[in-house]
Structures are given as structure tokens and as C-alpha cells.
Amino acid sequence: MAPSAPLTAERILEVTEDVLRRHGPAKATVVDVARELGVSHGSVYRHFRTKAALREAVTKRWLDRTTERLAQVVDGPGDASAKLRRWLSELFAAKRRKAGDDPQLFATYSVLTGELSDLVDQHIDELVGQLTVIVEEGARTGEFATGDPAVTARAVFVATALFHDPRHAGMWSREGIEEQFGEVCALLLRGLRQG
């Protein structure tokens, strides 16, 4: 069978995501991906040297979608309070969408991220870095009273874990979760303004 589209790393990652959704991480193989693409598994290995490298790349791609979306908030309009609230809201919404819209894929990525702790740590560092930019902006304009913006940003990230850590996904559809989220955001913003 001839490939339907040029074989690129991005095309391989798209198909790998679909194969992972259908088969799960325990059963999905590079041969399954190659079969779906209509190429030999050697063709896939020319782009990704190992199965582990392919799994890492597809997981990074999945995590980067959230990071890229949140970067738009950091670079967007508004004061630091508005950006922080919007950033936290976007993160919560993105995680809820991933868990609710495609539970099979979310479960698959939960397994993969558990296997790729260095990648997850890097992702968290990127997210905290984005928060740091917002907190620095608030400190610079006098909107936030804070010592070390990086420490404050990490504290905000940890304080909101219920709303973005996949271990809490079961809570995200419960009644009252939106109100809880709003209260946590309001509390954090009051604390940042008062120092």
C-alpha cells in the first residue's frame, strides 16, 4: 500500500496518536503505525530511531499543544491579574477538554507521561516559566507585591494542582468545581496584590 501523504515526522506523530488511541500504550507498536501509514516500519525508524523516541515525541507534541495555547495568554493583552486568571482558566479548560473529549487518549497519555518523568518535568518548568513572566509583569507594574517571581509562580502552580494535575481528573466534572476554581483564583489574586 502506498502512503497517502508524504512521510514526515508530523504525519507519523498524527498516526501514532491515532494508533495509541485505538490500541493503548501497552499494545501499540511501530509496526501498527507503519501499517496505518502504508510504509515499512524501517521508514518510521528513519524519523524516530526507537519506539521510545517515537513515544516521547508524540507525548511532547501533546503537552506542547497546551504550552503553546497558554503562551498566547502570556503574550496577549491585559494586566497581570487578568492574564493570570485567563492563563489558569485556559489551563483548566485545556485539561478538562483532554480528559472529557477523548478519555481513551487522555488515559494513554497519563500512562506515557508516567513513563517519561523528565519530559513532564520539562513541561511543568515551561508552564511555571510562563507564570513567572506574568508574575514579573505584575511586580514590575506594582500590581503584585511579591519577592521572587519564580518562587511565587511555582507556588501558584502547586496551589492550583487540583485543576490541572491529571491525577485529579476525576474531580473536574463534579458539581461545584467551577466555583471552587473561581474561589482559588480569587484567593491567589488577593494574596498576590497584598504580598
Second form
There are 2 protein chains.
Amino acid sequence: MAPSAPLTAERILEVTEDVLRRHGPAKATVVDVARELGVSHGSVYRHFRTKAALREAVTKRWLDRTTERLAQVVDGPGDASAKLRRWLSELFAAKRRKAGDDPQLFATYSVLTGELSDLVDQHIDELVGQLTVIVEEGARTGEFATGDPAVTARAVFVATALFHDPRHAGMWSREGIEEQFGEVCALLLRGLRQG
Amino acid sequence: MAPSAPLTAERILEVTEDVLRRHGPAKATVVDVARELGVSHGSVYRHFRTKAALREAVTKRWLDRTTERLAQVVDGPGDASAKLRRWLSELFAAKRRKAGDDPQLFATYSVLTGELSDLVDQHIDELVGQLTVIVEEGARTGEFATGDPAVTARAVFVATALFHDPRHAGMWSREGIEEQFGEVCALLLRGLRQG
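Complement to the form predicted on its own: the form predicted in complex with another copy of the chain:
Time for the whole complex; same chain goes first.
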């Protein structure tokens, strides 16, 4: 990129992701990012005050991509059961794609999320918030018979950890994992309907 | 121990666990175990042909302790719902004790189980086998309305991964974890009853 083009935060984050992919989280520096952009490292620091702030912002951007995608399911068509199933399927698919299509970047972000537990907790709260909206909808229409929707949503999220927590990424390419995912979803949906 | 006492496989495994606790999995050797027992390392090799065989045997012994404890729940009193809940609670409690009471040994065995995936798969199959017996019992008495009990049992095991998979050990001392565990169990039991 020519140095004269406007240097936006988004452009810095794009390049930071590239640098992280190539150098790994331990070695990537702000100087690498600045060099790649053809600007001084001072220019990068005007957008992100510290290296830690830059790493947090790029990780949040990565996590937010999933959140934004899933928000479309919450606002989309279908009854609460269909939405819940689709939401869990989309989450699993998004995580598998992230792990399978670009293992280098996935490993990098796994290190970063391991260090940024507050950011991850906030991300999980957002995801559980989306699930809560679906559970509330099901309770309102009489489809689900649940107690506190937020508590139920958290239980659904916890019970599907094997299909979205990066600690289990090694399982996601195993034979039979799709069937296991289907069985767990079916069991949870029956529990939600029973109330 | 005096070298003249009979050298049993069980005695070797006991001492191996002590040595692993003190030295960690990377540094513990058969020579350390033999020295601690006051015997030659040849005497140890007569029971366990290789260092790998010894490490596998001691890890299996550690895993089997949980399996044996849980078998008592399967054969114990109560209907299938009560047994299922107690089985999951006992598993969670056993894992938390292992992680919390002796973190050094838990870390050691986490490394070993990470290397011995066939052994772990076999251990998980045994645990799911126990759950299958409980689900079958519930199907027989009409308490549960499930399809294939083995498939359902696997789904219950997978859906409670956060409460028994050592990858999540960091969560087990978090505030609210007991309530989350209770919610997940309740949701799964409702699903089993609904069928």
C-alpha cells in the first residue's frame, strides 16, 4: 500500500492479521506491521496506543466476525427450535472453518485468546446473549418451557462446548463428529421443549 | 522398602506415581523408580518391558480409579434418573478432586494422557459404556424415551465435557460452576425423559 493512502484502524488490523499469520504471536511486532504498511511505527501507535491494545483489537475483530454472522440467524426466519439448531450449526461450522482453512492463523489466535481471558469472557457473554434471545422467543411462543432464559441459554452453550471451544479443535475432523453434534442438539432441543 | 520384599507390579506403579509427581513426566526415568524401590532397573523391566509400557500402565491405573468408583453408581440404588445425575456428579467431583488436591500430579497425568490418545479413547469408551447401562435401564423402565442407548449415552458424555475434560480444569474452580453443572444435567435429563 502507498504510504499516502489513508491509514485507517481497519487497514492496520488487516495487516496485523497478516503479520501474525506469518510471524506467529510471539514474534510479530508493531515495527513489522508499520513496515508492511509503509508507515512509521508512530503512525500505528496513533491508532493503537500500545502493542497490547493492537493485539486485543485484532483478536476482538476475529471473534466479532463469528458474532456478526450468528446475529443474522437470531434475526432470521424460522421458529425458535429451527433458529437454535441453525445457530449452533453455524457456530460449529464457523469454528471448523477457522481451524481447518487457516490452521496457522487459528493457532495464533488460540494463543492470543488464551492470554486475553476478559475479551473471551465478553465474547462468550455476547454469544450467550444471542442464544438468550432465541430461548426467550421460544418461551414467548410456548415452544420452549424454560425457567430463566439466560440461565438456560448458558446451559445450552456449555453443553455444546466440544463443538465450539478451540480446546477441542482436534476433535472437529474426527469421523462421526457431525452425528455426535446432531445427537447433542436433538437431546438439548428435547430438553428445552419438555421444560 | 527393603529389596527383599516381593516386588509386585502394583508396588512399582505406586512408586512410579510418586516419582512422576516429584520429577514430572519429562524427567522421571525407570532408574529413578528402581532407585526408590531399592532394586536394579532390570527388576523393574521384568514387570514392564519398556519405559513406555510403564508410563502407560501407571496412567491406566490413574484413569481406572475413576472408572471403578463410577461403576459403583451404576450398580447402586435408585432409578435411572437418579443414577444418571449421581454418575455425572461423581465424575465431576472425582475430576475436581484430582485437579485440586494434587495439581502437580494432575498436570503430569494431563501430559501423559495427551500422549496416550488410544488409552484415553478406551477409557472414554468404558465410561460411555457405564452411561449406556444407565440409559438402557431407563429405557426398560419407561423412564427414558430414547433411540439407541449407546448413541444417547455418548451425547450425554459429550454434552458434559466441560465438567470432566481436563482441558477445562481451569473452569472448575470458577464461581457459579456448580449451578451451571446443575442446569446442564437438568436440561439433559428433561431431554432423556422427553425422548
